[in-house]
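Okay, so here's just one chain, in structure tokens, the form predicted together with the partner chain.
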Amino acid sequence: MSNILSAGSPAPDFSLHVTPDQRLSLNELRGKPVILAFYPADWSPVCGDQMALYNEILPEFQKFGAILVGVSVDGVWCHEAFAKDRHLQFPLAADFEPKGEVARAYGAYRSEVGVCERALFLIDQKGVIDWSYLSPIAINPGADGILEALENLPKKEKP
């Protein structure tokens, strides 16, 4: 398994396509907690696959003012079809060209198979990684870790 970036590291900036004509940069989201969810591929078969699940849990994330971004190496058109099919209400970023560059920067790329790891990062308001988690590839990690990290975030703000 990969060595993903851990708490305390600055979150590497990126600018990735989220629609065929729109890019999203991490910098733009400064000031809000950002959840980055790297995942292997769109169109996973089980009910409530990770992204569809986070879509349902989105209101819980939003209670903390957090922004969720999904990242995989799938292209924008694939993301678009997937998001439309699952009614996703959050952006999916395409780490497509150069393939997996952002995932590599976060230590969350599986080069032997050419997909992202199933890895979660919570980035704080200042752009620093507050919490990260690498899940076994076949196990959907759910959202409990993210919710707990979000709950703990304000406590850490006050030194």
Partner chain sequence: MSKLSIAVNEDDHIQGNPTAEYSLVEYGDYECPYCGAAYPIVKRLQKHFGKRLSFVFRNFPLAQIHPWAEPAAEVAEFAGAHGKFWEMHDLLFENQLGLDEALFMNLANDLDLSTSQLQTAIANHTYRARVLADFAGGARSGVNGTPTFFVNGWRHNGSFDFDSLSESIQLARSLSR
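What would you give as the form predicted on its own, now that the form predicted together with the partner chain is on the page?
Chain alone follows, minus partners and molecules.
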């Protein structure tokens, strides 16, 4: 099991493809809380359930002004098909090449099988990790921990 970055750590910046011709960087999102949801694979049953849950609860995240970004080592075309099939309304970032580079920076790469861990990070408006959670890979961590972390962001940092 990995040692993910903990609260208080600066969030490593990244720039990853979210569509075939668009990239998203963490720096672009500065000023808003960012939820990074690392997950192993687009089409696995647990990942599908996890991302579908986050899609359903997305309005709750948005009440805090938070931006949700899913991250896996799948390629952008795989993400596009998965997002279309599941009607996802948030970006999926392709940590595809170099494979798992961003996941490694967050300590959320499972090198023995070449996938991301199932790890969650809440990054505050200043780019510092406010909360992180490493879930057993076969268990959907749900959204309660994310919502509690959003509730606990210092009041001055709520939008």
